[in-house]
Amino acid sequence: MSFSSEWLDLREKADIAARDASVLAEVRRFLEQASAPVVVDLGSGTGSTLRAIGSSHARWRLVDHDPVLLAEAARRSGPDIETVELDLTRTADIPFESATLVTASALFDLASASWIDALADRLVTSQTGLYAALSYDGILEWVPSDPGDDAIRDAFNAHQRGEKSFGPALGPDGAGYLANAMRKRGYNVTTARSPWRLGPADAELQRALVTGIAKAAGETGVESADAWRARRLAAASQLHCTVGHLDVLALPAPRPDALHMPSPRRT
């Protein structure tokens, strides 16, 4: 799948506001403690995750299959970043060399169980950390409510579990599956809710969101999707919307031998 830079720009402010602050602070501490950290950002788009973390200490490697988005990321981020054009379904080819942390935003709800397991195995092999933010978790609510909201949400969630290039997507269950996969592999895992909370000031984003959700719901066979979309678009300047996400931070557990190493002698 690919997303336009216009959509990514439209959602970036909401994404930054939604990221769980305590998880983001832990990510920054983890990078600050590394002597020469390298961050590999999967599905990087125009570099939103880099801008959200804001670490000048780290060297960034942005990986995406869209050369147009990578070129825009390079333009915005400067000459010090590395960009890699790659089909992310090829997990064995993702360039993890020297990586301290792998990041991704709004990606794991599109992934299949087999893709997540393959990625998790590679992370364990290299003992690399993972920060996966803003995976959709199935929560979709509007105030005021509409009689069609529940049917549209259920249809959209079903659509999210369809084929998204990585195999049958886990959709709203993706982040939870990822967290469990990393725990099973011995990682220390933290999860936190990171919902979008949109109001009338976000009417443009809400209109784009409603249009995309209605299109997906219609593709599942919901005949009322167009009528629901028309009602929601007409009311966009008065709506409040919550879109649920989950942030996952998975860090390698300290090796037992490292926990018992003697302190260096002072001379």
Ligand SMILES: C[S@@+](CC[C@H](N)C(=O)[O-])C[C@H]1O[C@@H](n2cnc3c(N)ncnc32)[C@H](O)[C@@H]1O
Given for the second form:
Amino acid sequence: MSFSSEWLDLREKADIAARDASVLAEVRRFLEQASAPVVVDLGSGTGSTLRAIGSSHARWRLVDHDPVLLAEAARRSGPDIETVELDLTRTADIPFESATLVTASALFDLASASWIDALADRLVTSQTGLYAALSYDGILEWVPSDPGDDAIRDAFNAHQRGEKSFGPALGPDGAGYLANAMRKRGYNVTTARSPWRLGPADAELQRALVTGIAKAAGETGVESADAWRARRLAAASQLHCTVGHLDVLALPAPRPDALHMPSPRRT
Ligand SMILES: C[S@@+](CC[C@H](N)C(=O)[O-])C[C@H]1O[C@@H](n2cnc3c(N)ncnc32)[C@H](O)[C@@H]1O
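Mind giving me the form predicted together with the named molecule, seeing as the form predicted alone was just shown?
What follows is the entire complex, opening with the chain shown before.
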């Protein structure tokens, strides 16, 4: 699947506003506590997660299969970041060397269950943390509503479960599956909702969103998708729209020997 940097730029402001603030603060604390943190960002695009976390003493390694997006990330972020062109389905080749934290945004809704399990196994082996933000969770609501909204949402969600870059995608269930996979492997997992709440000021993003949703719904065979798109585009400058996402933070549980406190000496 390919994503244009124009689309990623269009959504970045909404993404930054939507990320759960307390999860983001915990991510920053986690990085501050590490002496020489290395962050590996999966499906980095042009580096939105790097910009969202902001200044830190971490070294960043951005991994994506799209060389155009990686070149743009390098241009925007300067010479200190490393970029790696890789198809992430080759899980064994993902360069996790020295990684303190693995990050991703808007990626795990594209992922399949088997890919998430393989990734989780690798993270556990190296006891690396994971911050996966902004996975679409199936919630799509417009105010005022349109009689076609529910059918279009259901068709779009079915399309999200189709074949993407990672095999059959989990779509709206991706983030929940990831959270469970990390819990099962002994990690401490926090989840938080991070919806886009778009208003008339976001009309350009809403138009692009409606166009993409109608196209996907049409591909599933919903004949009313074109008419729905036309009504929604005409109303875009008056609409409020909620797009649900989930943020997941999974940190390795402290090892029992690290928790051990020497018992007070008896006198
Ligand atoms: C929705 S975009 C999110 C980009 C970025 N994280 C952001 O939030 O702006 C998904 C990203 O995953 C990358 N991607 C999708 N499938 C991939 C794969 N199989 N291997 C590597 N990168 C992939 C795309 O090129 C794209 O940059």
